[in-house]
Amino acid sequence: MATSSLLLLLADGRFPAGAHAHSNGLEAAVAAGRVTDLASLEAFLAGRLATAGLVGAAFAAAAHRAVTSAGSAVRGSTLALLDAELDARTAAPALRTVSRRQGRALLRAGRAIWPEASFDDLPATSGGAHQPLVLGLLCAAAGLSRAETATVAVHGTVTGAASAAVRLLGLDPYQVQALLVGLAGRCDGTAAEAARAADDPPERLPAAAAPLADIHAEAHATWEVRLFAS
């Protein structure tokens, strides 16, 4: 199969690894009334793509050169030492329970997929590894580029989001969509730039922050009902 069709299944909402349960912070949000309408959401996604969007893909771009630049001697630690700063990165308990659970269901997406690449270099922390870890380690084993590992990641940063926002808001489907459109060069840009980013060391990757978001999803963690897990 061709590098740009597996760039497409990567980047789809269906691929088996339960992304379509999440909305990306996007019901706490619209409960808070942050969220309204198209032009209120298309803010939204934009503060997603400058901060947890740039944050997430450079992490799956560093992890995609770990495996395929680094010696198998220093892997294991320098995916332990990504692990680490992305937690860092990650001020909320309920997010970064969240990311080790969907680094969980994308690796086991992986290994029933691609079951002669090898994913033990991941480190073998409680929970698992973070999802921009795996989805580097994954976009690797499908013969993906460092570029194209970031556009996945970017990709899903805002598409969960915009997804949710047609059954949170009840938006015309086909409005969200063109925002989406609109979107695409900022996309590209973040995309970018988090590729670029990956040549760092661990501890210099980007670390914008959405204080905001963190406070929304220790929230959402403790309500009884709500259509998303996230």
Contents of the next structure:
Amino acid sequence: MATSSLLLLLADGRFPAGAHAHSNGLEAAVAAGRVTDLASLEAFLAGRLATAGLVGAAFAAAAHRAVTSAGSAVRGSTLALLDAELDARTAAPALRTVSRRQGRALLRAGRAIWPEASFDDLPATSGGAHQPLVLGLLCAAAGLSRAETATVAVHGTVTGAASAAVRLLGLDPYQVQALLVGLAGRCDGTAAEAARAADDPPERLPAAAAPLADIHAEAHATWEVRLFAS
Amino acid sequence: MRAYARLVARVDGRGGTVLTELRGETPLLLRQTPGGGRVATVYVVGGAAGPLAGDDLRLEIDVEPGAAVRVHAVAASVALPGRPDALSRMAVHAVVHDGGALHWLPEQLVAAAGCAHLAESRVELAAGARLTWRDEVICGRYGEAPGSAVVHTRVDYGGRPLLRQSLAVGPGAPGWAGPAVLGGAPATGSLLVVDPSLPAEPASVEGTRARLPLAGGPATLWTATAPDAHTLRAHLDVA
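To complete the pair, please output the form predicted in complex with its partner chain; the form predicted alone was given just before.
Now the full complex is given, and it begins with the chain already shown.
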């Protein structure tokens, strides 16, 4: 019972971690003229799910696994390795910066809400730990399962971009919501795959790449005026 | 078909590189070309069409301290369907020791209709090693939708993860042609340059090509999408 409410709270875009400030790559794709309508938004979301969505959820699940099943002695070193492995999957410096910035915002919320949780196991990387790692620890602190953790991560990937699409393209919110409903099964499948992958050694975690995500992110980072931080 | 090939390079003591081992099997044959001096040049010669689903090709490269090797291919590989429900696979495992250099500059991988191909590369670089590594994928032959191909690249530098990327195209990869991944471009690729003697340069973007400094070592990844193989090659012709 309690777990269900906690799952909803953590997956909610209103959770105070600044998720609403990010379009998850959509703003740059819109500016490049690649996402213009509902159909291209659906293709965008399908690609995000299979790439950044899967990778982020797998790392959130792996971080959750590290703090719930590993001994306290190896927690820190496992999380440091996960952080370096996620760096190696994030070729674009702009995306590394964004992930660490989102990690810091999430960590602020986490420390305030669960002061007794072991966030100090996170690596002291300059810029802060990557967002999926912080999310994994936050979900563990809330008592969510590994599968629920992956679900929260995947949910954030698609809903962030979808709500940005309503603002950027003026799409009908009902139709965008219907699109998300249609993608729900695929989101669950991606989350299940990510949760399974978390048992693999860190170097074998998913590494699905998206050339345009890297290219768009670096272009977006040079803009002087933008609606979203990423 | 199954094939195993191996290449070992050492310094020859006179400022050059000697190949102490160079062996292959059809359809994975290795040929050294004369000249070159400090750098030994080797061509991968495909001794048969393909790879075809069911083929399992493995190549091992060992570059000893101070040695330098450049690997090219005589032609593009065209991944083709073969045995039903089978995968064609090309696995490269390279180790480059301190002061060694490997330039892996093969031709494109063409994912033909109906193929099911996995290209898996694993590169271990000692701190102080240099690398140029090019991967190019063409999604289908002319006017053709591609089969499923995955190009997985895993590079470590000085025992740290440097690059992990797995690019999937074709019917097995949801959204691959869409605006989040390739945006309809039939050609994509990357060039990884690892060189501790080069100054770090900031990220930059020009059209659909980006220069991306990596976090895990003295390395830059150039990544691009293009309307055709020639444009792609021009995008990646930076080293």
